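Single chain ahead, by itself, as structure tokens, in the form predicted on its own.
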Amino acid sequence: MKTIEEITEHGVTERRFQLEVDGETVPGILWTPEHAQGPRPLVLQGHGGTQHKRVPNVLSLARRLVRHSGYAVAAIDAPGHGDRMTDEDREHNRAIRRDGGAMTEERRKRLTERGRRATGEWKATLDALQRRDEIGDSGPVGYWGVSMGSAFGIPFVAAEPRITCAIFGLAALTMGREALASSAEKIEVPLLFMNQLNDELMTPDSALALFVAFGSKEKTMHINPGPHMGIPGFEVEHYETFYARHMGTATS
């Protein structure tokens, strides 16, 4: 893991980094408390489709968890997103926005391949982060990701025994994503699942089907009225409470 840039604002140190994984350069950001020492809980954040590692909802939650709970938080650009985006990727994203995000066979194949790569990249990122003194390999690890952050995050969490708890959402067993059920069944950690009642990309029934598929004995579903991109801001309080319950807080 190579640090590219480091800045500190209002008690939060932000480090941009790069990691080489299977011949790909994976850009990421690590947020920690200023002057952080010793091991601490870590949260990995996955961004949504057409977004990137420092999109506002990722950045604001990261800073909140650092300031309020003393956590380390990290995000990486998913394949074909952020600093990894090609001209072909940009045209693909424009097409998705034009037709409202409808799933086609070509998009299903692309999503599946990128999800496979994302699992390996998250594992390599977690390996590198746990070698850092201010994080260590003895603390709990949480995951957060909605929409594409869930589509990629669910297979990752299913394959990663180091994850302590997870927050998913805005995902469902719709066309092209039926395989999420087999990954969801393997997940047994506590989870919080976010859903929007008027989501234009998936029905409440298909989201509920995914929620039911999770193997976790402790799982909670929050349903709010509104569209796909409309999770209310007050839900961040529930994110924070959820992580504190399962991962505690840091003291240094």
Contents of the next structure:
2 protein chains.
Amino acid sequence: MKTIEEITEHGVTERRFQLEVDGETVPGILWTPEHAQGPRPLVLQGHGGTQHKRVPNVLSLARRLVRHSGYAVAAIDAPGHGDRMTDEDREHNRAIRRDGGAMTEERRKRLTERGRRATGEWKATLDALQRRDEIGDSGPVGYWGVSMGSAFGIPFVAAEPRITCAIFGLAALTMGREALASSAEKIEVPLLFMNQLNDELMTPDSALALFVAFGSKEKTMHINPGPHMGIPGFEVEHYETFYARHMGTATS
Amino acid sequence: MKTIEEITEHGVTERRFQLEVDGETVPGILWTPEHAQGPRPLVLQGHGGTQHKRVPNVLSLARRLVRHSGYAVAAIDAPGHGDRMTDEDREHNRAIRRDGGAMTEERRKRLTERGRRATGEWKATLDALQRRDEIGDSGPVGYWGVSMGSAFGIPFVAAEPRITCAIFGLAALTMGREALASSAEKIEVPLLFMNQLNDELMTPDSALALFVAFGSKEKTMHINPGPHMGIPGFEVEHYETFYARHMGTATS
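Right, and the form predicted together with a further copy of the same chain of this protein, after the form predicted on its own?
Below: every chain and molecule of the assembly, starting with the one above.
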């Protein structure tokens, strides 16, 4: 893990880093309290499709969890996203925006292949983060990611026993995504599952089917009115209390 | 409103009162901070079927809202419940426990008639409470009630413009309860709607249909695994933040 840049604003230190994973350079950001020392809970944030590691919802939740709970928070650019985006990826994203993201066989394959790589990259990132003094390798680790952050995050959390609890959302057992169910069944940690009643990419029924599939005994589904890109701002407060309930808070 | 008894424990004053409404004596409890003076937000709590105004979930939420938020909280015995229960009511409740509460035509009629009376009793109670110095008639008023507390609470909130926000749950557009939809459509205040995935009295689909029917722009449905009588304890924290968001808190 190579630190590229480090700045501190309003008590939050933001470190841009790079990590080599399977011959690819994965760019990431680590947010920690200024002068953080010793172990603390860690949250990994997976951004949505066509987005990147520092989109406003990722950045604001990261800063909030650092300031209010003393956590470390990390985000990486997913394969083909952010600083890793090629001209071909840009054209792919334009096509998605044109047709509203309808799932085709080609897109499903691309998503599955990238999801596989994302799991390996998250595991390598977690290995590197847990070697840092201000995180440590024995503390709780939460995951947060909706939409593509869930499409990639659900298989990752299913394969990663170090994850203590997770927030997913904007995901469903829609046509072509049935494989998500077998990952969901393997997950047994407490979950918060965020959904939008008028999500143009899935029905409430198919989202409920994914909620039912999760193997977790403690899991809560939240449904709010509105489109895919419209989880209400007040839910951020529930993210914070959910993590605090399952991972505690840090004071140093 | 006649005060029958007043005790103060750990900073919470609990007043048992009686109110005459349409020739019936309605017994209630008002919880306020010790030495409360001047206006503050008020929460009305409707208990569940076969229960009463001081069941553990009503009592603990009342104390919590008084201690943490400085609110006034009131609960009354619904028609045929608590101190108003007759031998015929007791036999009726035993029958409900025997067959799991299946909805028959007789039960539906009884529920509708009692719901009508409950709305009048809540309105009279709210009138009386708002004449008290430590509540006042200009502050926000929240409602909380699940199961029968929603079956009675939804028509009440639909008919009562003084209600600022409400928490409902364990209710659905099941067979014979379609009338609930017309009340739900009239409600436009922010809502939290609590549901149980394995509720033996309704399907997730019929609960979702009621959620969709509510006229409110801001409404959130929570679904947790488990039976009708099993909303997880951690949701209480969300009740508190929901009310705080819509009604603020009191300091004196």
